[in-house]
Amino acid sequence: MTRIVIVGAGPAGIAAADALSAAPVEVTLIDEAARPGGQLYRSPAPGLKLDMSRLLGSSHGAYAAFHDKAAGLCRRLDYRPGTLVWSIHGGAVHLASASGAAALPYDALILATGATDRIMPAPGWTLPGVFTLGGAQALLKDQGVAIGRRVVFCGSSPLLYLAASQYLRMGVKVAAVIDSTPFAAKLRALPDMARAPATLAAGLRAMAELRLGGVPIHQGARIERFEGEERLAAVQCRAGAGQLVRIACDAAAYGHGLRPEAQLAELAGCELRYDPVQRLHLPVIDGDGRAGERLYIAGDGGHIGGGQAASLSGALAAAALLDDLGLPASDVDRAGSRRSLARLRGFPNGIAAAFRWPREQVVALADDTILCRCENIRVGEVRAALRQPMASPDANRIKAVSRCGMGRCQGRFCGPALAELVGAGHAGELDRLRAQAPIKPLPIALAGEAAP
């Protein structure tokens, strides 16, 4: 029979293993996590009794009816929670597991791999209690645990207002939020943000909140650095007005949106193109989602669009594959997922424009930054390598050169900033970092077994 891999169990894998349910193909769905739901339906650990209601305010329904949705398809599908797809070659997917490596065939794939956070670095950005606003996110939905009991929320995203408001929500004090776009650029976006409607409204939704809960919210303010020796102390800030603000706190949740995890498109061949408004190499792929042979894109990790535009692709990626495996049609209605798919992508152009990622402060990093935290790479030996002799603005020259990139994330956190600064003076399109397998590492006792 014909096998399907699908890779992720967010709203766009859940979304594309519904659409295949009913067709004669055998599906696997294989995830990272212990259970289905990705980042946007992340549910508690088994056992923690968590307020999910009170957590996740007005969109718990769409969480509840994804989860009853998501637990009988993984019932009836060849469900493999906890399993890192760490390489595609050989038409094959290469898993690593507690059970073991193993290599997994497929004859079509589809990538919904979800998106990360983007972060620019700043001083002090790697002290304890600085966390990745995503990261902030998740550990209080799946563990209940707030990364602190005072938390400044910054940088520039709309995740900036939907975390801090759920934090508030969970009892944990908001110290503030610091949003570097100022708010005059959020009304110019507003035609693109009102692309998706209910995304906006949640957005202002949780803006009403934290201004109703005595928040301070600080707009068009620079982060000037995070303070502390051995831990996080308080964050520095620029107001809008110029005038420098110190707050105090014993955590921050830091980012500057997301960004595609394209990776594993990339090696599976997937090409990958410039996007000048988002700054990024974002996968070429056509309006339901074909990407090369046999391999399908749905969800964040082609298209930054929120949950209802990634349940959309997923589907209408399904259905291409069946259409293209000369396979019984899906009840998938294609022509109306297709327009509203069309108009939600024009929702990325407006929080690009909304939060602004801020390229300029590449520029002004003082040398001794920590650019590559992993391996401890500091902004100035970047710069250094980009002035030797025979230098190029070439990421992974100066990858191979520097080291910066080559640690545990694989470039996955330090690659956009590395990027700016190897372009910094130079028009056109940025560099970029290729991927290369193991996207993430593998346990060392399954390196030997892992090995193509």
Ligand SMILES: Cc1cc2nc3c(=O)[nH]c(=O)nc-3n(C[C@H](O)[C@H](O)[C@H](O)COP(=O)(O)OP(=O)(O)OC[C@H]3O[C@@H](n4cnc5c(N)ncnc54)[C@H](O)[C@@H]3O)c2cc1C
Second form
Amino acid sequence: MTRIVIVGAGPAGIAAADALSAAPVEVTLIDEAARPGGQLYRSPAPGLKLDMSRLLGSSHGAYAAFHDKAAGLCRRLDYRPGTLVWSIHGGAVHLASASGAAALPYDALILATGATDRIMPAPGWTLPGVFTLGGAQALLKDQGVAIGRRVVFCGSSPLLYLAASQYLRMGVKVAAVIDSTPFAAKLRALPDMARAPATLAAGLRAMAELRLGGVPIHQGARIERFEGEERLAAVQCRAGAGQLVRIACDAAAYGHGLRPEAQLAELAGCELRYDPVQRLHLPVIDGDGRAGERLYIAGDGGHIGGGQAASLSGALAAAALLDDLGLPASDVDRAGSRRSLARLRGFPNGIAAAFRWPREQVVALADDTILCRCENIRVGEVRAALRQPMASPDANRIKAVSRCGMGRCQGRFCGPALAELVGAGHAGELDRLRAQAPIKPLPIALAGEAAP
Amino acid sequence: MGSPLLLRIASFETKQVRFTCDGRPIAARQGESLLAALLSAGDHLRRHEGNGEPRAGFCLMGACQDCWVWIGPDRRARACTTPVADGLQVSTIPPAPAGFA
Ligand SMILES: Cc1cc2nc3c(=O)[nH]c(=O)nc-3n(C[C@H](O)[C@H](O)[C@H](O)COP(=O)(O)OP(=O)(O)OC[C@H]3O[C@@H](n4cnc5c(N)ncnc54)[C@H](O)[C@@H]3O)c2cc1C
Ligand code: FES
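Following the display of the form predicted on its own, present the structure of the form predicted in complex with the ligand.
Full assembly next; the chain just shown is listed first.
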């Protein structure tokens, strides 16, 4: 029978699996995490008494419905939790799990690998207590712990207010929200944002909740420094009017929106193209998620769009796959889903304007700021590499010379800022680091066994 | 180790698990991640190999590899995605000689 491999059991992967459930295909669903859910629907570890309905508020219904459906699907399918896809080559996904390494050939592949936070390095960002915004949510949902006792939420992202309001709801002190995008920019983006009224309403609700809870909200304030000796003690930001504001805290959740986890897409042969609005390289896909020969991409891994867009795109990718293989069509409402998806993904300018990536900050970073936290490479070392005579200073050459991006995160967290530094803060097209297998370090025991 | 970095807001109703970190006994609950257990007992996970600065993980979802610890003589693990287990011997410095893959 035709074997379909789906990587990722978040909203996109589960929607794809669901749309394939009646088709004459064998589906293998792989996720590195122990339980289905992805980021949005991440669930508490077994035995953890966490009140998810309080944490999620009005979105708890969607969470519960997702997990009902996912539990049924995962029982029926070949579901492999705790399994990392570390490479794709030779028509097979290459797996690593507690039981060892394996290669699994596929007839068609759906990648639903999601996204991670995009980070602008700042002085002190490696201090204990500074975590990604996504991480702050993940730890709360998965483990029932908050990243600290007095938490600052900072950066700029639709998730900023959402995450802060979830912490507040769970009784954690939110010391402040520092949004680097000015309020005026948000207002200007409002007509665009109104095209996704549910998302906009959720954001406004979260903001209102925070205001009601007495949480100070600073908009248009630039993050200057994470201050502390052995751990975080305060976040310093420069308010719109220019004065320095210091907020005492013991933890900070930090992020500038999301960037797709597109390494597997690249290894599978999908073209990545620079997107001038998001200033990121994104997989080139058609409206249904076709990304190449027998290759489909759904959810945030292809196009950052939130949970609803992820589900719609998962179902559409599955339907496209069945069409392309000449198999009986699924009952996905293609026209309706395409319309909704186009609406949800149709305002990248609005998102980019309302939650701005502060690219000019890279240029202003002091030489001693750590850019690559894996190898402790500082901004000055990258600048020195850029001054060396070079035919064309591209990000991969600078990586080879400076070692920035060579560390074990493979440039996931320094990559966007490195690209800006190489681009010298210009508005023009950026370069990017190429993906390499294994896309994450393998357990040493497997590294020999799984040599590419 | 300093005072705990993290704040527990919901408890595990699971059995107690005991393990050690750099020889120090730590009690946790089954289902907890190593990161949650270690940062509920202290304020960092490890020191950077380069300059000795403390680190406590960053992404908390298996992407940044900032939370690496060692288990037993030869197992490297991400503290954020590895559950605690009875009798684990965790060390925050690589047991010599270290083989990095
Ligand atoms: C922490 C976080 C919180 C968020 N909260 C919200 C929210 O509250 N509301 C909202 O609308 N949006 C939220 N978002 C945006 C969110 O990404 C999307 O809404 C939604 O989760 C995207 O779904 P997805 O299926 O595309 O990817 P995800 O939900 O991210 O799922 C991807 C899955 O793929 C797996 N995976 C990735 N690579 C591999 C690999 N190599 N091998 C094996 N498995 C792999 C991951 O483990 C993960 O489970 C959040 C994002 C993050 C990062
Ligand atoms: S904290 Fe990033 S991988 Fe564990």
